[in-house]
Amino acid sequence: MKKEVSRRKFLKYMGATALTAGSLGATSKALGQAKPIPKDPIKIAAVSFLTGAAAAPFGIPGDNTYKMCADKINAEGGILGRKIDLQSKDEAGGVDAQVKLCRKLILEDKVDVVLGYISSASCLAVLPLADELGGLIVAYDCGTHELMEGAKSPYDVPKFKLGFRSKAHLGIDNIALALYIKKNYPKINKIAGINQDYAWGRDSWLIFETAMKKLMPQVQMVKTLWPPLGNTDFTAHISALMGSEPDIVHSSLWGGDAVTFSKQALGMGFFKKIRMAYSRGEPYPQEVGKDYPEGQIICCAGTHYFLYTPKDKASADLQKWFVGEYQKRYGKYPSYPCYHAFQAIFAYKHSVEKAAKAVGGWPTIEEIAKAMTGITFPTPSGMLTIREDHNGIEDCLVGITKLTPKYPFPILDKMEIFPAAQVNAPIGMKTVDWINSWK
């Protein structure tokens, strides 16, 4: 149940925030000041894997995008006439390693902004260093849901003050496969999962696994395996999969892992008897090239394909620009880290701008993260809004991997979008409490 909100407490605080913003500007015009704007450029850092089994299909592409979204926003004039000085940081390195090196983009290099991080354990560590050292952290791909979780109502502060996720969480990727499953599949009778053991596939699981149980709760769970990251072998795995006999395995493998299980089980011929779910799947097919296996359950985490056109005009313009641009420079299309870049460096472009108007001059980064907090502005992908709790909203997209002429690689055949509402846990709610209350 809904809690109920009165009509004058409603009131009360749609006025203060309202307050809030307009008195921000409405002080600088009364003293008739102005708040002036640095020449020297704006740094940001861009933290994603340049070394290591992430670098090729996640953490290069996504630093390919933001120098290309720089380059974009300085040739158009920067950000309020200041232009960007992109410094473009290496993720690899374990935990420790970039608590340490935000600790020092914050504090010694005195960046604007952190826009980065890929693993769910970097994010998990280094996000809550956003509102002790002072600094603005968009963490820009990292999944696991449990980053954000936590604000009791939309009337609490968020998680974070000063600390973003401008995407959505693993949830809307195992939530829109189980959906998918039960329209396009509603036979099945057995599943199975091969996921990283840690956070970023025991979350997937666990999420999968509950909203399968919720819509069909006929399935049986028959085995779940947990290699490590960077695990170089999957014959094991691969051989117990088949042993098992299911229906569809579901799999949040990524980087070099899925791309390494993905050669293995087409070398056992696993994909003859079984199909594949994979929760972040989209950049595979491109990475393994024609081999890979057509009939592939494949989601996009979020709407981020090369081949969907958005409703919205300025979107759709942005994708036309978008996959060209990338297509031009790096000689692939983009993936959905591309996206995922794309969405943090303008979610602080289009913040900063708003804050600005408000202020009536450069803002301070807590008057950033106000403008920030329930923007919506337009992506390549569609509108992107940043709700209340700090985390991204999105809908998602999920197709099923066939061969045509066209390309070197599967395209997706069969695509279905499942609205933003659908997929995305409302504030204040637990994801596996929102799936636990479906009726």
Partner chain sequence: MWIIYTLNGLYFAALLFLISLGLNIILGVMGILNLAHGSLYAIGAFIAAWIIITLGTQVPPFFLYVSLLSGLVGVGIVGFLMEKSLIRFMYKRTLEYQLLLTFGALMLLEDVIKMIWGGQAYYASAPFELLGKVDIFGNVYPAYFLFVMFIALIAGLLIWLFMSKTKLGIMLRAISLDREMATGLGLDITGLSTFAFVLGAGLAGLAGALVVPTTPALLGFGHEPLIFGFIVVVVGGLGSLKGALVGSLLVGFTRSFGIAVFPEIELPLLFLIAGIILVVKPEGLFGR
Contents of the next structure:
Amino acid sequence: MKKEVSRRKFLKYMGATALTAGSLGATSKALGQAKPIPKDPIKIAAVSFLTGAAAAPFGIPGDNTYKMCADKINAEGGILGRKIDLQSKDEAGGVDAQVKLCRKLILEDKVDVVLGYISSASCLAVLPLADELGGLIVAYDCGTHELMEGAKSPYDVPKFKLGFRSKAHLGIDNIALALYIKKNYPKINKIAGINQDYAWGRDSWLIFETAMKKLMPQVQMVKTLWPPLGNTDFTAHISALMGSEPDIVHSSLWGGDAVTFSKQALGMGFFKKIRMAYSRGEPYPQEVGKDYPEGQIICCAGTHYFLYTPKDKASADLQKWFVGEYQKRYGKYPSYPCYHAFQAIFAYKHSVEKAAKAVGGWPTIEEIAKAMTGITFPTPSGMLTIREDHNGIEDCLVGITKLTPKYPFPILDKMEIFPAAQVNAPIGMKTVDWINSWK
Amino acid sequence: MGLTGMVKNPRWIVYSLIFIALLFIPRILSIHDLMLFEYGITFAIVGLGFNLLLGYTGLLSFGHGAYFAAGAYTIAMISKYFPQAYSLEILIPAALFFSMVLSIIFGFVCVRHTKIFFSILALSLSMLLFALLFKLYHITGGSDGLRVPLPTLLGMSFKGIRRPEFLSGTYYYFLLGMFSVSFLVMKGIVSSPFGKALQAIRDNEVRAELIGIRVRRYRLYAFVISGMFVGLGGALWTFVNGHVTADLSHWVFSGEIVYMTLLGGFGIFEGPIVGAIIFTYLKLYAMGNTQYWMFVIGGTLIVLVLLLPNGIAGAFAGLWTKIKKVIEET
Amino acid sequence: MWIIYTLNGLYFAALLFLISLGLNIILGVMGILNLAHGSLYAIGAFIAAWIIITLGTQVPPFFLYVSLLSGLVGVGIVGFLMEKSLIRFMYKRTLEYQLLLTFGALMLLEDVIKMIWGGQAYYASAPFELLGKVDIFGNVYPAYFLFVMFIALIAGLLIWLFMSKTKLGIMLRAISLDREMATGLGLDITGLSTFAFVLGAGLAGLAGALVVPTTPALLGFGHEPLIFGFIVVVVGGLGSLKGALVGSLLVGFTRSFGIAVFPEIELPLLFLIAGIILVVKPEGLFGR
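Same protein, the form predicted in complex with its partner chain this time rather than the form predicted on its own?
Starting with the chain above, the whole complex follows.
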């Protein structure tokens, strides 16, 4: 008897699956043409690291910001009257897991847009799925310049019809660091690097090294180290760096790795002789507190710094709201991933509104993609433009850590802003080729 | 077993019926479920190969991810360095070749041992490959891995076709064909004198040696054949997944291969096939529905080990024998 | 600088030694390779971090160092529960079930950590910072690393004394030499196996606790040490305590000098050395 019931249940379940499969097929067919604005909420999937090493410094702040922005948009009436239904997803589990998750989001859950990805490895694997599956994907925080660049200059843009990145790539961080070093430390002659052993670390060093060689040809690269992601013992690396006696060490370490490195290096007397140049060190002074060494060169991955005031009024107002609201909600100053999350969700909002104006009605994803290409809008860290190569360009801020009585952690001193045109390669030109073409 | 024997055996009628049913799968499943099913089929080939070693030879490898990676990276490397040779009829033999070479080298070291020594050696060697794939960033893409485009097949190009369409059309039938061939070949191997010799080694090494079986050499043969099947699975998987990473050679991935084999039941020829398909769905649905998916599949594994040691297929087979007994008695 | 490289190698070896010693005790006495060993190490780290953070800066520093023992005790208890509820059913089962059970336990424990401590990082660096720095021939070196080496040395000596001088230790060695013979002699195999598992687990927990002041405890904390632990076990010889010592030193030095001299290939170099040893001496340096 018991068996019979479970068998019937099973058959019922099978029937239900077949039915949903059928109805899903029907809706996907209707996606082809522009239609009146639907009543149901917009499904936005936000993928960030919610667990693991990258959760505390990036994933959680990014996810918090998505929620904060979705609340703001919903409170102001949504996008064309449609509310946002935000679904937070975890980026943990490796590249293959992300490929599978993204397929599920687009094919099964039928989300309107996927905003996400912190790791460069995730981005490289997932962005091609946009065109493959016919879904809109906006990368929000990952850095590798390879993502949107072709094999050789000049290359055709865009690389992905439906794939975007609503921020500048790591080129700006590393070029700005090199420019800053040339300007402020013209007499140095030895540089070393410690970067994690994957796309992010490798590409950061590549751009920095190329720019350094061009700007200060006399400088020697004395050591390059590649610890794995999530390394817990940096002593061997720290000693190896000290043994090569560099003046400045370039690093794109992030998260727990950046903190572990700082603490162990502090214990080994590293900072007495050597200055670090962090391509994305902005969150860590706040994370580590007053022990964070002074005099370290730090880049903010753009102008994403809570003490920065954008030049235009709209952006400056947003920055005021952003820093205040974030601090009110989460008790911290927003770090650069927060700014990136703002850019991604508002890039989608502004693009939908722009496209809707053009087509009169709720736009298709192709129309949204078209509107997103070349869009400019205000953000808390200034006006942001997403270019024809589907990549954002931004100005870049670099400074030096300094303790002040006002904050319980070092803040940036001697801030300098490098305008977008000075740190971003022109459209269709590979960043490395562009640097090599500098006069 | 001759051809007539095959026809008379009810087992082969069931196989044929299942095969016919498989032909219609793309019309039944949604595109997403179909892609999952294809993951399942590739792992079924892996399971068939893996079980030659575990179920039939009695050697437990915790490093078969290495041969999976060998097959997968053959595809990725060819697409990166020899794009003109990027067609399935070249890729599949190449993947078989390279997984054979790797399993000859690693197998030669491993088969000198048995039991836990064998397992841990196989594990270490696969981690050596992992270290190389991980560290040689400029060649292998390190932990980011490499993307693979769609291949051509017998001059047919699939340019402009989206991967889901490719996977639900031509490629599904190609995969089904490769699976059927693997199934028949493996069935042939295990019922051949060679297969019987392996089972003799598994059951009693000393006696096998006494009746003139060259134990170590036979183990190596089994190892290499098994590695090639796993490599084939890896190669076919690559097109379904579209991306390869160094993790394929990590011991945790090898552990999943052992898991799915046990899930289906390694005492039965068809067990690993059942296990592979169920595992694929289990993992994705666990991942999609809870952040504690490792708890779910880890817990399932423990329950399986404690309560259902013969796997799902094994449990059904046991049930079937019991039912038959009851029928015969009444 | 070379002396610092040597110290770095010794520090890494000290931690590895504790991990692989535990692996080898379990392997030797029970014949089980504990794939969940890395998770036990991670649990040790989380327990210690949690206690250090809770104690805060209010207590005398001495307590902070004593609290590192919580890794040993806490994970010992986890090990006891694990042995009683799962591992004990595996003694008569074949290899594949033993390995898969610990593989399942690995996944289970990984998520148990997530359930208890969540996804965030735990920073517990007070014991590291309080000890300050020492001067070694003009080089600055954190005293805490010397402390870790010292503890590992003490632990190693105690285990050695225990195994060679006490009756319990001799019984454990008897089992690992010949299980059937030991059964025939009427030794309490079940009780001794439980003890061995608790001891092995506790050592992993101690290693985790010792590490956590130098690096935040995070999910996935135990993956890397487990792999290095495997290398040590294979190179040193399965189940051999001497092998754990020599293997750890070999791995520690290879890593430290490898990073200084061949930073591009330090990891494959390690596996290559392990591979060469295995081809020449397949049972490992001190294997039987």
